[in-house]
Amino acid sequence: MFPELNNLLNTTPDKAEQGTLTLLCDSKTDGSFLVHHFLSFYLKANCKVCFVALIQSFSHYNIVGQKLGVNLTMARERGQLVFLEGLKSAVDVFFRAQEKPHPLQFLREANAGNLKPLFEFVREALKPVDSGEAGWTYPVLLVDDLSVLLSLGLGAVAVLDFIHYCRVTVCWELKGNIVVLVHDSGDVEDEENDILLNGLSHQSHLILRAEGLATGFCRDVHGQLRILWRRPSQSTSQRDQSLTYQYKIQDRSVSFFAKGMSPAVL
C-alpha cells in the first residue's frame, strides 16, 4: 500500500472504514495503481478479500504486491485471499468439463446477462466459517475491472445488479467493503460504460479518479488524482468533500503534491 494515498484519504489498515463502496476511475491513464494499494491494504488489514481479477494474472498481482510488503501466495494458501483469474479462468469455461456452473458461465451463454453464478462466488468465499479458520477482521470484494464484462456482451444493468447483490451481503449483511475499477471511455462514446459509471457513482461513498494530463506525458507528473468523499447519510451542504493531487508513480511508492507543486518544477 502506499502511505502517502492513506494520509490523503485519512485511513489506516487498523482503523478503516467499514459496509462502503469505493470507486476507482481511470481516465486517460492507467489506474491499475489503486488496485494494488487497496489490495495490499485490505491484506495488511488481516481482511478476508476475493478477488476478482479480469484484467492480470495472479503472477502479476503477486510481483507488485511482494513490492508492496505482501505475499499473495502465501494469503491465498492460509484462506485469506481468495482469487478469482479470469484470464484462466475462461480457458476453464470453454474446454474443460464444469459439475457445477462457473463463475464466468455467462461466457458460453447465448444471451450474455447473467451474473448469478459469479455472485455465488463471491458470496460462498466470504461467507463466516466456524472451523479453525482464523478470524478475519471483515470481507473485502476486489473486481479489477468492471468494464471488462461490458466488453464480454453484459448489459450495464446486469453489472450494475450484480454490485447491488455485492452490497446486500458483503456491505450490509457482513459488514465489508466493496472496491471496485471502471474505466471512462472520456471522449470515446460508450452509453453502456457511462450507464455503469453513473450508476456506481450514485452508489459509492468514495470516489477516487486517475486522470492524465492534460498537456500530455510528463517525466515528473504522471497523472492527478480527484477524491470525492460522499455522505448520503448528511445534508447537501456537507455531503460532498472533493480534493485533486498531481502524482509520480515510482517504483515502490507513489507520491502525492498539489497541482504545480512537483519537486521538479520548484
Given for the second form:
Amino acid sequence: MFPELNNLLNTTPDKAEQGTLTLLCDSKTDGSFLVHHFLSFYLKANCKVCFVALIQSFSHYNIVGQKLGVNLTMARERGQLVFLEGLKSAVDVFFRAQEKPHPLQFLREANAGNLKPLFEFVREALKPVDSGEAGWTYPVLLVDDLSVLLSLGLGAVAVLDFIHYCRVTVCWELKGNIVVLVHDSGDVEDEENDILLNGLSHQSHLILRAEGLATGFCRDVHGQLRILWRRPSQSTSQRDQSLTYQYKIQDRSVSFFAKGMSPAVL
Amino acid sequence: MAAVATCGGDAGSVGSAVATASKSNVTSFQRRGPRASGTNDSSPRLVSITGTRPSVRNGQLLVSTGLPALDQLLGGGLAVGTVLLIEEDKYNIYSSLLFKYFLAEGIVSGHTLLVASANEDPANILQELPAPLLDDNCKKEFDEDVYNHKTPESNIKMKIAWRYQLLPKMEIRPVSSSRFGHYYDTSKRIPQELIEASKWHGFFLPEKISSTLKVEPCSLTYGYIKLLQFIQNIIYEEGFDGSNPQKKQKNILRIGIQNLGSPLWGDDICCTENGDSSHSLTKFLYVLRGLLRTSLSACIITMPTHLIQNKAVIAHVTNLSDIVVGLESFIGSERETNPLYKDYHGLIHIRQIPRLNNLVCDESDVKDLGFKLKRKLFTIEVDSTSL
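Return one more block: the form predicted together with its partner chain, after the form predicted alone shown previously.
After this comes the whole thing, all chains and molecules, with the earlier chain placed first.
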C-alpha cells in the first residue's frame, strides 16, 4: 500500500470502513497501481481477500506485492487470499470440458451468458468458516478488471447484476468491502462500458479516477487522481467531497502532490 | 558492412543464467535467480536459452523482435509470455516486414516457429524471410564446415593443435548466433539451409477447414478455434509449458499470426459494426494470452485495425494485448510528397507498453517516432519535424 494514498484517503489498515464499494477507474492511463495498493492494504488489514484477477498472472501481483510488503504466496497458503487467475482458468475451461460449472463458464457459451458461476465462486470463497481458525477481520472482494468481462461478450447488465449480488452478500451480509476496476474508454463510443461505469458510479462509496494529463505525456507527472467520496444511501443534499491530485509512480511507491506542485517543476 | 559494433554491448548479457521453474507451474515471469558463481553447484540448475536475455529492470526473460531499434523502444525486447500486437499500415507493407523480421530472428536464434496465416502458405512466408547479416568470419566458418563434411578424410590429423583432435567435430548447423538482435538484408532471401535446419510448424487456414464441424459452438469463429487448438497442441507436445521434464534443452516458441481479424479468418469485425461474432476476436486473444502466460513462448500478431468498423473493439483488443505498436506509412498519403517528411517512410506509434511485474514501465520519453527502411537497416528515429 502507498502511505501517501492512505493519508489522502484518511484511512489506515486498522480503521478502514466496512461495507463499502470502491470504484477504481482509469482513462487514458494505467490505473493498475491502485489495484496493487488496495490488495496490499487489505492483506495488511488482516482481511480475507478474494481476488478475481482477470488480466494478469499470479506472479505479476506477487512480485509487485513483495515490493509493497505483502507475500501473496504465503497469504494464499494460509487461506487469507483466494486467487482466481483468469488467464490460466480460461485455458482450462476452453480446452477441457468441465463437469461442474466453472467460474469462467461464459467463455464456452455462444450467446451472452451470465456470471452466476462466478458469483457462486466468490460466495464460496468468502463464506465465513466457523471452525475457530485465525479470525480474519472482514471479507474483501477485489476484481481486476470488469472491462475484460465486457470485452469477452457479457452484457453490461449481466456484470451489474453480478456486482449487485456480490454487494448483497459481501457488503451487506458479511459487512465486507468490494473494490473493482473499470476502464473508461473516454472518447471512444462504447455504450456497454458507459452503462457499466455509470451504474457503478451511482452505487459506489468511493471513486478513484486515474486520468492521463490533459496536456499529454510527461515524464515527471504520470497522471492525475481524482478522489470522490459519496454517500449513495443518504440524500443528495449533502455535497459529495472531491479532491484532485497529481501523481508520479516510482519503483516501490507512488508520490502524490497538488496540481502543479510536482517536485520537478518547483 | 556488418553491424557488429552496435550489437557488441548486448552479447555480454546473454551469458547470464535464468532460473528455471522448478515447481510444476511454469510461468515465464520468473525473477532471475541468484547469480551462480562459476563453480557453485549447490544452486538450482540454471539454464540459459539461446536468443534470450533477462531484462535489466526486473529480470524478465526477453526475446528480440528482430529489430534492434524496436527492442530498445520496448525496454530491451519482447517479454516471453506476452503478445506484441502490430496495427497494420494501410497496405500491409511494413507490418509484414516486421512480421518477417520476428520470424527470421527466431530462425537465427534457433527458436521453434509457429506461423499461422489465412491468406499465405506458411512455407512461402518462410521462403521470403530476409537474410541475416551475420559476422563475416562466422560465414567463412560455415562455408568451411560444408567443405570439410564433403571430403572423405574427415579425421585429418591436426599437426599443431593435437589436443583439439579429441573434441567432437562441429556439425553442419547454421551458426546460431549468440547475439541478441540481428540485422537483416531485405534484398536477399534467407539461405535455404537455415530454413531447413530450423524447426517450424505452419497453420494455413484453408487446409484446416473441414466440412464437418464437430466442435460445440462457443461463439468463436471456427478458424480461431482451430488455431487455438493447434497452438495448444504444439505447446503441450513439445513441452513449452514444462509438461515434458525430460526435454534436455529449453527453447522458446515464437508464434506469428498474420492479418488476424481479417475476413479471411471468418471474422466479420472488418465488415460490419455489430456482427454475430463481435466477441470472437477478443475471446481468442484472451485464451491465447492464457496459453502464452503458462509457456515459454512469445507471439506477434498483425491486425488490420484500420479496417475494424467498431472502434470500441480496438480499445478492447488493446487492453487485451501486452505491447501495441501502430504503423502508419506515408505511401499514398499526401505526406509522401511533403518535403517535411522526405526522410521517413512512415510513423511508428508505441501505443501501449505493459507494466509487467512492476509498477513502472519502460516508456520512452519521445512519442514522435518515424521509421525509414533502407536495404540493410530499418531505422526508427525521433521525428525531427515534431521538434
